[in-house]
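Take a look at this single chain in structure tokens; it is the form predicted on its own.
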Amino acid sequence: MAKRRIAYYLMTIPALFLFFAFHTFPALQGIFYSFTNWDGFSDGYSFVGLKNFINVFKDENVYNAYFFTFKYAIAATLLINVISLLIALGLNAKIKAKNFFRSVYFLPNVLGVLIVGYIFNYLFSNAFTIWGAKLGSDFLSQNILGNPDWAWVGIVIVGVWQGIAYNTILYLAGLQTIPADLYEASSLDGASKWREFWSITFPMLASFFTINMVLAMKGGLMIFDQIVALTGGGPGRSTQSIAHLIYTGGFTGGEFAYQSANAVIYFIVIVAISLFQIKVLQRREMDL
């Protein structure tokens, strides 16, 4: 028994140390520097109290980044969950080559986000514009990533394309837990497919719906890689997310302490939204 306990400690303590060293300690450092005026390069710094936090609320670039990030996160969360649920229902049906289609739909999840982003950047810049010109459409013949009003749509398309893979797997796992007896009973009662979905499938998937909504929203709020690969935050600052603003300002703009304060505030915002989502969606689970 003692040997087994030692083995558990040998597995747990190194993992705990690594987690603290590469996750918790840098986070605590960021909170510490948020109360200073350190630019990230100088040898010294001074404590400025809450000045950085106050200035964040006066920064127009921060407001623009918040607006874009929330617009992207809401659109991507809704589209990812609707599309992945529909795909999961299709893949759970009695169709041929089911395993082949499942592997195809999961493929975007194993590809690197930056690689996918650069591929779509090429498609938006070249292939799609050529196809749009052949169709005679002025709108489709332009690169939407270069349009301040439509660039965010291109980022949503890429984010949704890559995000539906993981959520589809979770919905598929949820569909496997629904007893077949329920569908047989509803079939004997003459229930329509829509009635079957709304009264059996959707309520039984409630907990998986909650998880997917929270994960998709969190991923949307933390969008960064797609921005780097597709637009770099442009045109102008029209597609600059909070994470991208923190990175560019903190590591290349000499605003390390200021952006650390921005990161602390944003961390609190994400935690608050996630807790709100969980509370609301879990209450909905009990109502179903």
Contents of the next structure:
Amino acid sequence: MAKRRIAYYLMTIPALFLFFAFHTFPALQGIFYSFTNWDGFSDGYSFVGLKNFINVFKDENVYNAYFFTFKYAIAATLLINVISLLIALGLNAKIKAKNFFRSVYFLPNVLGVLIVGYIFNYLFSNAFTIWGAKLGSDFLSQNILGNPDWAWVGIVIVGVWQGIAYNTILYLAGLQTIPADLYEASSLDGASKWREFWSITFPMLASFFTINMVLAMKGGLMIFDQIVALTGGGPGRSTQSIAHLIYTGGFTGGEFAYQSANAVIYFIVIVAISLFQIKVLQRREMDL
Amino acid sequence: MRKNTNWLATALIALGSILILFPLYMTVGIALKNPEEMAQSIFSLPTGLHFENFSNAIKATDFFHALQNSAVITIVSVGFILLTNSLVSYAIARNMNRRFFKLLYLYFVSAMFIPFQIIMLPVVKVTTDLGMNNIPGLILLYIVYGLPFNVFVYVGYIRSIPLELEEAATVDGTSTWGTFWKIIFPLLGPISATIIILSSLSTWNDFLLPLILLADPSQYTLPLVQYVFQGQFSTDFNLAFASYLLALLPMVVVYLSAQKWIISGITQGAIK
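What does the same protein look like in the form predicted together with the partner chain, given that the last one was the form predicted on its own?
Let's see the whole complex now, leading with the same chain.
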């Protein structure tokens, strides 16, 4: 039996060691550096206590990044969930060429985010503007990504275009777990489609709704590739996400320690939001 | 009770799919046009097929080299993920009553909450100090960073496999390793397929980790090459789109040839 136990330890200890070395240790290091003034390349650094954290709270760029990231994450999460639920309902209905459409709607999920971002960048600046001009609208004939007030909407459009694929598949899987006799019973009772959706479909999808909301929100809060491809954080800093700020400040701005402090705060925010979401949404699951 | 085709739903779904397909149509169209055709109308079908865009893009980005890098990284990472992550999960799943393994499980799974951006600054420092800011280092990180999700999925699945099968093997004198490779690993087929699909997609399309880690341009992956290329040739849209299309194509081909499998794999992975 002892031999068996040794085998089990041998199976896990290398993984534990590597995971600690390349995941937990860097995380701890990040926390450590957040209390220093290290710029990322100098030989020396000294401890500055909570100075970085205090400065993060005073930093207008950080506020900007949080404002944009939350605005994006909330809008994208809501739109992705509403649209993918509608698409899933459509794909689950008795439609023609069901498999073909299923493949089409899932296609964006296999495409790289960065390249999709580049394609949309061109469409926003050179293609959609032509339509806008034809419609005679000054607003629509401009490149939305170049407008500090509206660039975030362009990023939401791309994020939703690509993000609905994954969530649609999950909702579709959820719809298939609902027993057909529930619908038969409700149609015998003469329930309307609307009533049927709110009384049967939506409650039965509760756990899928939780997963999708949490995943979409987490994805939204971590947005990076789209920013690089679509706006680079601009115009000005109007579309700079938190991840993009940590990346640019930490690697090219000599703010290694400062952005580490920002990252620590960001981590706490993401964990808090995920836990909050799971708690609230799961309570709703039980109430239903 | 079979109802007739729902034509309203079909029409709406078809209309929606145009929104998905239109940007892809534009990509193919622009990749095949030349600047004169673009000047006439960027939406119309190309009149001549300008394949020279593709040959120029292949030269400009050293496409085949980047393709090879991406393929090596993805195949080796996913191969090792499959072999090692399942093994770790097996040891955990069969020893959940022991505190060490229970804690190990919680340790791995709770790391799912940690966004990569939190550790990215120090990770670059650690890997650079160890001389691992290259393809082998990247592969190692993908294998290690796959653990939280994969352990979560594999452990759930392994615990649903009845113990009796293994007990019979134990009585026959098979070692723990032998039991895993001969009995458990083959049984993991369906869930391993899911892991292969999800990890292939995320590894192939990943941009951030190669961006911060790879120091030598000859090791750049397909997304990274597009990033560098975009900075240099942002004015020739036909060339750029040919390059985007080339970079997207491998995954599209894989997807179209294995779509049924991929969709059901994603579904399984998510429900677990």
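Residue numbers count along the first chain shown, from 1. Only the largest set of C-alpha atoms that superpose within 1.5 Å between the two forms is called the rigid core. These numbers come from a predicted model, not from an experiment.
- Here residue 278 and residue 155 end up in one rigid part once the change between the two forms is broken into two.
- The two rigid parts differ in orientation between the two forms, with the smaller turned by 11° against the larger.
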